[in-house]
Amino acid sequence: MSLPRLAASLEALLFVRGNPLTLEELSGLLKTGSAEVEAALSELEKKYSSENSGITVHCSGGRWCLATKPEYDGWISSVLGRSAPLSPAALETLAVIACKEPVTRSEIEQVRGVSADRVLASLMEKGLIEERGRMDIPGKPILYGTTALFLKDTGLSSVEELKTRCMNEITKEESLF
């Protein structure tokens, strides 16, 4: 297949597949070497950066998608609005989910020193987070995990990344003194 063929077969597949993929998922799925598909995915690149465009290729945590060129954020959200940025208590049961999970309400609730009920449903209902059946101690707790939407919404690959990017920010500022 020809670089600009390729190109488009990869914009098609993108357009269809709404999720991130990585390039070994690409590079199966459109059946051609890694290397191949790199130099489709810069193409890519390069059409929507070089035209009017108002969408472009995306990488995070790996993984590729279309969406939306950022610059165009501010006009979108005023025209379809945007979803409210999560709360700093949200965020932060969030956090202690993604620490340790699968977890139970009793523990987040310990780490915090607050009640979680409000920010679990919240949590739930925006989808980042999901039951992950039940603790098999007295009173079958339910276990709280992270879900895909988590990791598309982060840009992680996984739970583990934030884990490590994390540990290696805190190594580096002990080792200052």
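Based on the form predicted together with another copy of the chain presented above, generate the structure block for the form predicted alone.
Below: the lone chain, stripped of partners and molecules.
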């Protein structure tokens, strides 16, 4: 299959599928090698790099999808009537989870200084966090971590990218003093 045809097939697959797919999944579905899929992804990235496009090819957590460009997020949310932004408590809890994952409820509460039950339930309902198993200690507390949706919504490719960005910001601030 020619590269333009593969790129078009990939575009259709990502559009119809909706949820992010790994390179291996894309290769399997398109019945071609990962190098060819990477070349097709590169073609789509070029196609959508124009300022006349409202969408982009996005890699989040090693998974690829079509997504709106970040500059359109606010407008799209207002047009579609998406839910209100996360509360400060939810953002704080999400930050703790992203920085320390996998993490238990009690560890989150220790950092925040308040109960996290309702906030955890809300973040799970929104699909931003998930259970990652249980800690092997008495009581076997649940371990929480972020989801692929969290990465997609934040535009991150991995939680490590967030940690790196945070460390860079801290280093910049420290250099000011």
